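Only one chain is included here, represented as structure tokens and corresponding to the form predicted alone.
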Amino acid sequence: MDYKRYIAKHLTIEGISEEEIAEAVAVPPNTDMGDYALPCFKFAKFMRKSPVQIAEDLKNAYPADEVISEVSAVNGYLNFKVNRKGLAKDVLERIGREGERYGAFDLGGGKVICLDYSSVNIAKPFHIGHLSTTVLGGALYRIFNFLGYKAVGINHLGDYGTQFGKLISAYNRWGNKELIEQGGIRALNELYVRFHREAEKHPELEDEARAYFKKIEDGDKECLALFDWFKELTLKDVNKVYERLGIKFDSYAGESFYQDKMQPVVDELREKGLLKESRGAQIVDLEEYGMSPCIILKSDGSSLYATRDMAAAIYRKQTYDFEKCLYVVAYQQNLHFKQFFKVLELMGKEWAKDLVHVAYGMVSLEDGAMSTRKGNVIFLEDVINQCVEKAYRIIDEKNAALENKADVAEKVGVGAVVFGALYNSKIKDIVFSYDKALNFDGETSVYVQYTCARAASVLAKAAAAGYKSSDEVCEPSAQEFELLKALASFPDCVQAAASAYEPSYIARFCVDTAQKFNKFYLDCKILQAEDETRAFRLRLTQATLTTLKNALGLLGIAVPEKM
């Protein structure tokens, strides 16, 4: 049942409709007194009455029923408690009714969310500061798929620019073509470094390389063939650790994709009369908004990041006819995407209301930045290869004889990168901590994991017992109630993500069930219990392994059955 809703459908306040009273009802954060309040505050001013006293009113006029228990007026709140018994059938039937579909919702309806996420640069390393965006819209992918849309993932690829004349010009100079296919992006980027290094001696070397990559976009067969090949060796490393995120692409078209797309737009901004000249450029003039000017073609001519991205948007549009078009970006490149989107609403495109900049903070190790061209970067490869080693230390130490520990380290380690990335609202600065990220007590995936093992571990139990769960429903204990009002509200809590591109609401989720279900396995005796009220007890513990396997599927996170 969605309790919101029922209470707004027997709640009647002149002006304001049944959606906005569900809207405006919330779970409190102290339910000493009730499970859902109704702030009146906000009807004050056109009621003509003070919150206390329309409190007061509504509850006076609220029906009583079998669902709410109880209502009461308090310091302008309306508080109600629901039937708890009422809840707990309602919250099992459901979870068992709708099993790994729990918490799902045809929100969407089939419209399509594009995602424009990891976007890795092609003979670059992919590494740590790309943990961020691949994570993030792995799990928006996720959440909107799950929610009825149909998501199209994104990896716009940096595959187009001067750098892949300097790799052209060091891989001629230094390059070896056995070690580079043995090396794969580490031999790349270890060439783009010693460019920069020997160019610092001999600026001369930029000149070849811009000459290269002009033979790249005039279709010089010998200069495409090698970025066709560092294309190849890139995408089959990063595919690699794609695959052990668990995440997914249906579009790599990158940057150079749309080389032959960007004069259209050029075209039209012209014709409309927004392209000015300034200093040789052509620009599009943004003062009036607040913004320096968006730069369209440099004074060379050639294009910049905000050319291709318009040509990318109107591609997208053309071919998605997306309801939502996301960004997973660093906030760094917030002003790059206010002034393309306003460009875009200038030219008449009504959609670019619906471009979105999900932006993010930077990843950073407890050792310090790093610079690609100085080659002092931490590939994202090791650092999940490091906390895999690490977990199977900490696994051997704990229980040495678990079967197939290294598979289990492979999804306590690779689940603690995404959920230390996940873990707090997406606009912070993470400093990624090895130890934190690892710990089986603190806020983290392991410590979830374990929980879900836990759970696992009873209900094996009870079967080599032969005790079964129930479709019964006693009436729930106090720390029963709030794991069930914990798991009564993962439906909500999905939609709530997806509304605020957050996939944090759900990782903050599983660690409160995990500590509401910790809380009732050690209070509440489970097999040791009479029948009626063990077979319950039973089936609160699988409900909430289905919701906390659900929740961390959505992130990413796969649950070992023990460890």
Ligand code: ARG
The other form holds:
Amino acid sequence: MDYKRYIAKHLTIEGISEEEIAEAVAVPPNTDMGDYALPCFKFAKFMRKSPVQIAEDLKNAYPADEVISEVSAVNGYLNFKVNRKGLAKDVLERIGREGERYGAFDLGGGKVICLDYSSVNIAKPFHIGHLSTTVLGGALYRIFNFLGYKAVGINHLGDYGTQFGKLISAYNRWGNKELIEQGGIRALNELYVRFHREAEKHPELEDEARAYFKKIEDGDKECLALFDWFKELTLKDVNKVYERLGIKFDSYAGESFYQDKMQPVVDELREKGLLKESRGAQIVDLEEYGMSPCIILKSDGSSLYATRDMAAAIYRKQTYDFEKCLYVVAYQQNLHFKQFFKVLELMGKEWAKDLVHVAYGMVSLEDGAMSTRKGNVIFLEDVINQCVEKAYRIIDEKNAALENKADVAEKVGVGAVVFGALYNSKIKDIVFSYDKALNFDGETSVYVQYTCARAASVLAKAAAAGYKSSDEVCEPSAQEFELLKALASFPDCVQAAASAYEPSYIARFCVDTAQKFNKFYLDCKILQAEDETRAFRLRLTQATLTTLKNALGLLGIAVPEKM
Ligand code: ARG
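The structure above corresponds to the form predicted alone; please provide the structure of the form predicted in complex with the named molecule.
And the full complex, kicking off with our chain again.
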């Protein structure tokens, strides 16, 4: 039952659609007044009546029915109390029926959403700065698929540019096969760092690097083979992390993929009279729009990040005919996205409006000292490992006899890292703290996971005792009703998360629902209750577990059976 819609259906406000009324119906923070409320202020001007009068009139016109048990008009609000038993029946039936699909809805009708996320750079460390784009993108990918869209996950690899010439030069000078095979990305990165150090003293190295890059571009076999090998090594390394985080991609078409697709873009820009020369470079002037120019070609004729992004956007539109193309990239790149979106618009691509920069804030570690062995790069894999290790220690302390401790620790540790990045509104900078992320009583994934394990344990005990849940419902107590309402709000929450590109809504839903379940669990006896009540409470417990699993699943967090 969609209560907002139901209420809207039974209200008539001339000149305002049912849709608009449904959108205006809200869940008040204080439920004493009602479970739903319609603020009438926004209609006052339009209806030429005071909000108080509007609420009063609407109340008098509202038909009595089974679903809404009470309608009241208070200070310009129209408040609704729902029939609690009706709500209980409704929600529990729906969750029972839909199971793993509870919360899903065919909103997308198969339309494509391209999602550009994680987008790592070849031969560069996969570091804590990639955490948010990776897990936000992964969550949005699952959320859109859950809502009937066809999400296309794209890892726009950073695999193009003079840095690869530098890397080959460094490898040929100081590297060898074994070193790289053993050291992976870390070893490659060290070579790269060394190149910069040496190039300060020997600037001629820069020329060598440029020559190597030119060779890659010209398809020189040896250079390409090295480059492909570096790419393979990088992907092997990051894939280990992706696997642990449950992250998938449909395409790894990176920047180099667009090498032969940029010339047509440059030609089109020129034809449309958008290109201008500025100090030897080719640019699109964006002064009129309050932005610095978008540089398309450098004075030596080489392309830029923006050029490749434009070619990529055009390619994606042609290939996938997306409804939207989302770029989950840090806010530091705001200008870059604004610029090339604008240039595409100026080129007359009407779909430029469907490109969205989903910007997010920075992640840093609370304990700065906890960085990797050398330098100040913090590898994401190290953060995950640390978190899993700490989780293991805590679990071992709390429940030494638990089976599969390592497996549980992996789920808890990985969950803590993911949840840490998803709990706050994405644009906020985050300071990640291992201790806070692993607090069993905090606003954390482990708290939610523990709640699930608690629910599962109650259900297992009930099954062992031969207790059945039933299709009947009881009149819900206050705690039960709060929990039921939370469960009922899940489908709305998923849709809101999708339209705001905010997986944090779902993360917050998890904590809120877990808190309500725990209140119910502590205040209401489940197993010791009388038959009918017990059956109802078991069903509510099962519904909570199903819903929380679905919610955590969308975020990419697994639920251990026991903890
Ligand atoms: N590789 C880039 C970086 O690390 C991110 C790429 C984001 N995607 C894009 N289409 N520009 O900064």
